[in-house]
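As a starting point, one isolated chain is supplied in structure tokens, in the form predicted alone.
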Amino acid sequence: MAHLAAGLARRWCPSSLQVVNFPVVQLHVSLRAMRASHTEFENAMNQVKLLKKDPGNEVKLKLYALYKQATEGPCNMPKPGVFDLISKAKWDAWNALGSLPKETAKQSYVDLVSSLNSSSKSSGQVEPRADSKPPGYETLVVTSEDGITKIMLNRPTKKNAMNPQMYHEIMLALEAASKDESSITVLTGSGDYYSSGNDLTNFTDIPSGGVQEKAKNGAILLRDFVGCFIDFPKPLIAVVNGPAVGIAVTTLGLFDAVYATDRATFHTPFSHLGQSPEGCSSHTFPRIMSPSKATEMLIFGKKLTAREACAQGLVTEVFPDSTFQKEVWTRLKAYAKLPPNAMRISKQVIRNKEKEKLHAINAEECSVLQERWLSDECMNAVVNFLSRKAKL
């Protein structure tokens, strides 16, 4: 999780932030007369250390903006490289007070801290059911029953994008999912979204090795990931209950079967943002939409529609949305209810002439996607995707 004004483990110390998005945020402040004291200031620098939920990256860039020139006055650093992520956002967010005074400065921070307090104490102690973490996992909700094992993308608030930590969890717990006595396995995501797709923010988190150990690891593990779908031994369906980006998109070629809600959209965007196919979809959406309708997926980035997607193939079959999980879920539940060992049987002979194939393409997109998040195309195109998000 991104730290608000030095993180978590040092409990939010405001002098040394770390932040894992970069929105360029234009801060808007009050220029109160009145002053706040050195105590209050310090009173509320200690209340930034109590804050139980995290208030979310735009506001921590404004507490260090605020902090730092309260204490250090305008904006005295030299302007970060373009690809240095997070040192540009905490410049853009402190160089944006331009010659606000410190009171000022002190005064707002004060009255911000103050906001966040009222904020966290009237949202009340309930959590939403769907945000509950069982032990073991933190990005996802995993259930078995029916014959049935669900796993559920848990980040509504991220539109379930997937982060490294999310990667790791879906592959451990595909593999339990593989050996438990569940008849099918099932993927879907909580909240509005299927998936994002990709955590954009995973770009900023750059390791001592660099910019090429990023990019290695980063390849490794998404070899792996889409490894564990394609030799995943028993029916794997997927339930999209809402849009679906990248990844969560490209991977649907190695399902069973894709239902989805009528408000479901399909998007690749992989040349937006200089990058590549991966998922084994250079091989699997050809095969299943055609070539010509592919190359406007995977490389003209044109988003579908459920219907769309389901005329492609892409798509079992499309539900309306009011009626989406009952229909879905009584039919995954009846399809639990047959043999299990004739299912695995049966998809191991569908699957597995191909399971060796998909393999070497799956490495071969991998290689090349490292190659594309080492060009400057792909990281400009980055920079200015998230450029523009913020500005929104």
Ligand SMILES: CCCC/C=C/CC(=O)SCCNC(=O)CCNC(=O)[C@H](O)C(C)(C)COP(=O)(O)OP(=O)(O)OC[C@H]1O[C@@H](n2cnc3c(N)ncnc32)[C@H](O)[C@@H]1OP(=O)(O)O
Second form
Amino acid sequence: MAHLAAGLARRWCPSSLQVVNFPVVQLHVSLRAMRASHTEFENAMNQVKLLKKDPGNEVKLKLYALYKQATEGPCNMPKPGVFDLISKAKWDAWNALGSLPKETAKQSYVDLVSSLNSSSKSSGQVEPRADSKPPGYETLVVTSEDGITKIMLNRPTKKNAMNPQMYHEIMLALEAASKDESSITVLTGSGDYYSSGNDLTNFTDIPSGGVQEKAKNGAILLRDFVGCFIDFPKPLIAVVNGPAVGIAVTTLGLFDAVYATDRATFHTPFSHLGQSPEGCSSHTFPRIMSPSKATEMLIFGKKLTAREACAQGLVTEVFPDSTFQKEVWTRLKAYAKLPPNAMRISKQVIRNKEKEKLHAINAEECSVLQERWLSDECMNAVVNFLSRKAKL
Ligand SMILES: CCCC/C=C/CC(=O)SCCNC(=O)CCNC(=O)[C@H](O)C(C)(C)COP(=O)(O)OP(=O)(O)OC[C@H]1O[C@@H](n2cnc3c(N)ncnc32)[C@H](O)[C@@H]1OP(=O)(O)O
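The form predicted alone done, now the form predicted in complex with the named molecule:
Now the complete complex, all chains and molecules, led by this one.
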């Protein structure tokens, strides 16, 4: 392993940032948006070179892989021979990122470097041990045991509202889960909520490009995020431990099973918020529950109880809250013992025929939402929410 470390030390950090010639773009604002993330990425590259101590092989491989994914996209190198350990380790790390979008890889690279920097600052300049585990997620708790990878949303004080970091981390966690040893993947929440959906403070930090750039970046993020659920290859189960709002509800239509406590409720107040359906719900909800039931949820914002959501087909089964966790995890552990390839291939047979259509629907929903986010109806709704406590 020592020569692997030496080899990585020599070659893990790309010697220079490849000059990426952005195509001439018509929209000035989108060029600035790309430069903004490009600048952050460049800064992160420089920060890595300034790290006082080697962050450890696993972190270096992660940085290498994210750098390659961000600059070149999915792994395009031929697989090295088994005896070329260094190249093979790097190839494996890059290849493990699969089809992770360049923008997501770029953001994840920036987040990882900033966490390396903050961990060295917050620990009073105590550098991470050479063999320390790579930094985990900040908004999730991800565990893997009994053949199940569990991704738990972990912002309970904010009802597990999804901020940009959580969106990125969920995408990273799903990408990792799609390639790990587990046979099924579970998404659930910590605390009393599954998730209250999009973090409405996301609308407050306006970049230099203004609200148009904000809306454009949000649409890109949403499209990548929902795309990860469309493409996820293993059985994906939602364990809805409490109320769910907005995108936390609509993406349930892309899961393979949804188990809910009888405390859970399902609310998509899109019209109230001046917004419109996402998560492919404009297609999946009419198909799952009938057009009129979908209208009641997506247009009129009717909140469903768990039993109503089950009756309408959005939830697979409802359990008494007192026995929910025990019953659901007993069942999931039994499912996880089934032959993983058969489960994965069966999911493909069931889901593949709709994939392209779902990606097209996702793109259309994101394009409509990008405009909705610029509307007075949306701005007013967000301001009302954020100022509601001031009125109390
Ligand atoms: C880029 C991708 C965009 C994808 C777009 C998706 C569309 C959607 O997801 S639309 C749905 C957006 N979500 C909401 O509208 C829910 C807003 N939250 C609420 O209505 C309430 O918080 C609640 C009904 C979920 C809970 O009410 P409760 O009185 O029990 O608790 P609170 O005191 O309100 O909440 C505790 C704490 O958490 C903060 N918080 C909760 N949800 C959100 C949220 N979605 N965004 C931001 N902050 C949220 C709340 O402000 C409180 O914070 P403080 O303790 O600091 O006041």
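Computed from a predicted structure; not experimentally measured. Numbering follows the first chain given and starts at 1. Rigid core: the largest C-alpha set superposing within 1.5 Å between the two forms.
Large Cα move at L97 between the two forms, threshold 2 Å, rigid core: Yes; L97 is a residue whose C-alpha shifts (by 2 Å or more) between the two forms when the cores are overlaid.
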